[in-house]
Amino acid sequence: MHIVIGGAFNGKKTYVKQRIKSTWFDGELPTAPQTGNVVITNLEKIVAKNLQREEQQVALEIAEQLMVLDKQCAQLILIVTDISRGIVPVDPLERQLRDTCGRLYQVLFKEAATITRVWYGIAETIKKGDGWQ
């Protein structure tokens, strides 16, 4: 599993178009077995449909799912919006969905090969692992 995190805008999908072939899934996760590279962007669309639930649980869940599917796919890469460094959200739902969003990446980044932080169009990797740079 790669991971490509950094702020809204700042080019994270651009990095990863100009380097990989891939199938594209914007917020949500593909339904039938993948075999090919597969992308997915806006976790956050996935875990706000679940916000009515424990965050922990969501997150154990989610990254369970994505975990399945990194075994059958050639190479999965998240794309994922750091959305921990702004300004505490005032709205308890708003509030929640940075909360879950934060302990998934937990789970994800621990068991990310590799990790790539893309910040206005600069990438660095923070964790080196077997995927493609």
Given for the second form:
Amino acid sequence: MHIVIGGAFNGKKTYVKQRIKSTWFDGELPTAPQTGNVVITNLEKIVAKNLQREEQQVALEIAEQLMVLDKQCAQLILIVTDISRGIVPVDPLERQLRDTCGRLYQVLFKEAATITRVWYGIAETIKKGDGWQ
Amino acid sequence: MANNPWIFITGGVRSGKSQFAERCAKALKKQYESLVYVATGVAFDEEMTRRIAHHKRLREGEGWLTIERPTDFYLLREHIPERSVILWDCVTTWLGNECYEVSTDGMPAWQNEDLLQNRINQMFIELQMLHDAGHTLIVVSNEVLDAGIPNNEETYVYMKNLGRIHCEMVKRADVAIEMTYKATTFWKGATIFEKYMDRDWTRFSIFHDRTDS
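Return the structure block for the form predicted in complex with the partner chain; the form predicted alone was the one displayed.
Every chain and every other molecule in the complex is listed next, the one we just looked at coming first.
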């Protein structure tokens, strides 16, 4: 499992597209079995469907599904938009989303072999394991 | 490498980026060169008037030629002295101004993506031309993309385009710096920057050149 993280519109997708051929999923997990490379973007959309339940449980469930997928497919790359650095949202559901995403990302960061931060197209490795590049 | 660097500086609010950029400009200026400040702010209310006055006071008596250019960068070139160090502060204000420029159909540019894209392309053409003509460029912008993507379309369009501009700016610039309360992180071109600068005042900086990673 590999994570590419960065602020919004920082060139994360372009960075991945330039380096690996994959099947892309936007805000959803694949329903059919995958054997090739898989990229999942906008994980927060998956989280957003599960805001009624306790955050840690939701985070662990989604992380578990991603870990299963990671074992099936060749390379799993998750593109994560950092949403943790702004003002606390007024809307309770938005707060819940931010908190649950945070929990999920903590689990995923622990599991990921590599983590790359992208700043306007420039990459910085913040966790270095067996790479996909 | 050209003799005139293109430097891109971003940072949060009050991170010291304007001050740092001005120090860069003064340090880079050669004797025969002019210091040009391209201002983007429009004094539409009392707060903005105060902010502009604050920046003006900081530059007073230092020989800056200030050019107010809130939009339409193609109008810039005729006002630039032959050899200049040009400081443009800042991209975020400029993009806001461009977003609200009203086109012939009466719509603000942010509602017409092609029009906004054209204006952005035009800005890059002008900057590239100024750089190719031998001017030193220092471009300042803000970090505003780390708090998620809003539902509001107006803000979404603004953020998307600002992100694209920053990516393109980093690509074209020789040096790219992120500032965090006066600490500098060099994402690109630290060695180039070091070569141009007096070490005395960069020794307090954090020197990470991440270009090679």
